[in-house]
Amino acid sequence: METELSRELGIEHAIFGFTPFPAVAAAISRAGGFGVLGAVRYTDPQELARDLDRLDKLADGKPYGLDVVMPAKKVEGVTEADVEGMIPDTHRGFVQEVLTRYGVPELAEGEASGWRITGWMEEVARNQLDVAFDYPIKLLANALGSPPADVIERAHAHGVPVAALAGSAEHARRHAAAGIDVVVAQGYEAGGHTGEIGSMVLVPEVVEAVAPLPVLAAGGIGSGEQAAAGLALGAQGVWLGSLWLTTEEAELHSAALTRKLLAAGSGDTVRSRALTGKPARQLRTAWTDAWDDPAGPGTLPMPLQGLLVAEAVSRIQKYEVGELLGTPVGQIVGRMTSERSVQAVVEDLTRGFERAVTRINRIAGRSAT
């Protein structure tokens, strides 16, 4: 699965794997792809440095990247406490009511929430970059689109190309104008934050909109055949996230959540604002249903919702409350039916890609005759 972009980055397969787990990112890179570590959960720069140390060691010299969450517009002087103060008491009460309804225990005294979406904040994300550029990262991706102009300039000064996710052609054109090097066209089927347009429509629109910039196809890709379709639509690689959640190297720390993922079908996800305040595809649960219920208070805008539910999500995960337990994941969850190593997943992707190419070549040969 070689493309011009994969050759530029020195990887064997044009498979870009986004993951919150350092061991998974390293395994993707060792398998010939390009592992990308998600940084949003790292509020402490020292924790990020620790995991980048681990990733760098495990990658065995293979290239890898980092994904941050930064708004394009700089917002300075706003602290987490300032944002917390904007959360209405009615919403706090609703969270407690749902937790009480399902019997979710409290965290132990003094135990801090281990899940907070604060990486979007200027001070947190910039601290992450201060750490990241001390490591040989080969790509900086931003999940919220184009990062601030000075961040792009800083990355380029370090020789690091910048990628940004887009959910529409217009979004992609703004990335190109901002100086982005790689556009990730993320379709409606994808896990996490997504737009309204399906991948089959989105990818060729984005390819045409930003040519000659390279485009990665994301959303609805869980097999080599689907990867081949993305490249056939003009992409120079595929960006995969959900597929790695049930790999042996993943560190979900929840057997119950792994079982839910393995049992889920492609129709068991929903785009909901319950997690972050922006539409994000995730497993449908009683938690997402509660927030999407018109009788409830409704979700808050990002980042208020993420801060509001942080402790609740930690409690749900720690005590594995089945009805409420979920995670961001795409519609390809229906293909995730067994725990496999990252190496086995990559091998399956490349074999499927080869089958698809052989099939198309055979059809093309018949057409030519």
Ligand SMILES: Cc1cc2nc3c(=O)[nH]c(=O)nc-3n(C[C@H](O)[C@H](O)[C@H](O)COP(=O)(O)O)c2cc1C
Second form
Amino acid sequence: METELSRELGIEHAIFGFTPFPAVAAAISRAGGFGVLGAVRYTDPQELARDLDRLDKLADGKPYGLDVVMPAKKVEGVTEADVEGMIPDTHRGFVQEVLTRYGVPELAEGEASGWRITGWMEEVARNQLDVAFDYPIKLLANALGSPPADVIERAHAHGVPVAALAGSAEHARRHAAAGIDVVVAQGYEAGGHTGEIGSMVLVPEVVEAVAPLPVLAAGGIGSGEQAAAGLALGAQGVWLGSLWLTTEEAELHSAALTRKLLAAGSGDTVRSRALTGKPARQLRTAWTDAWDDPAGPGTLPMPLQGLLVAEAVSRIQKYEVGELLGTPVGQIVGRMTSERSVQAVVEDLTRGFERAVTRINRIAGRSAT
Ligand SMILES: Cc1cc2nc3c(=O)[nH]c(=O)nc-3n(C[C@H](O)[C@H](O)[C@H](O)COP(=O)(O)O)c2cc1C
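Structure of the form predicted together with the named molecule, given the form predicted on its own:
Full complex below, order starting with the chain above.
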């Protein structure tokens, strides 16, 4: 699976893996792909530095990248405490009511909420970048829109290309105009924040919209055949997020959640605002149902919703409360049926890719090369 972009980055397979876990990112890179560590959960820059140290050691000299969540629009002088103060009491009451309904225990006295994803506040993301450029990252990706112009310049000054996720051709055009180097066309099927256009329609639209910029196909890719489809649509690589969640290297820290993922079918996800305030695909649970119920108070906009539910999500995860336990994951969860090593997953992807190429060559009346 070699493309111009994979050759430029010095990787064997044009398989890009987004993951919140350093050991998974390193294993993807060691297996010949390109691991990208998600930084959104690191509110403490020192913790990010520790995990980048670990990733760097484990990657064995192979290239890897970092993904931040930085909005293009800056909100001046707003702190996390200011944002906390904007959360209505009715919503706080609703969180307590749902937690009580399912008997979710409190955290211990003084125990901090482990699930804080305030990394999309610009100040937090900028602190992450101060750390990131001390490491030999080979790609900086951004989730929500194009990063601010000075961040793109800073990355370029370090010789680091910048990628950005796009859910429509319009988004992708804006990225190209902002000076982005690689566009990740992420379809509706994908885990995490996602738009409304399926990958089959989106990928060729984005390829045409930003040509000659390289495009990675994302959303709904869990086999080599699906990867081949992405490349057939004009992408220069594939970008996968969900598939790594059930690898042996993943640090989900919840056997119950892993079991839930392995048992889930492709229809068991929902695009809900319950986690962050923006539509994000995740496992459908009693928690997402409660927030999506028209009888409830409804969700708050980003970043209020993320702050509102942070402690509750930590409690649900810590005590593994089955009905409420969830995670962002895409429709491809239906193919995630066994725990395997990252190496085995990458080998499976490349084998499936070869099968697809052989089949298409046969259909086209050519012998496989
Ligand atoms: C658990 C999880 C967390 C995610 N968090 C982020 C994120 O912080 N930043 C980002 O750019 N994309 C994030 N994504 C989206 C992935 O980068 C990727 O585009 C998506 O997973 C691809 O679709 P797939 O889930 O069908 O593989 C996340 C995806 C998952 C499954």
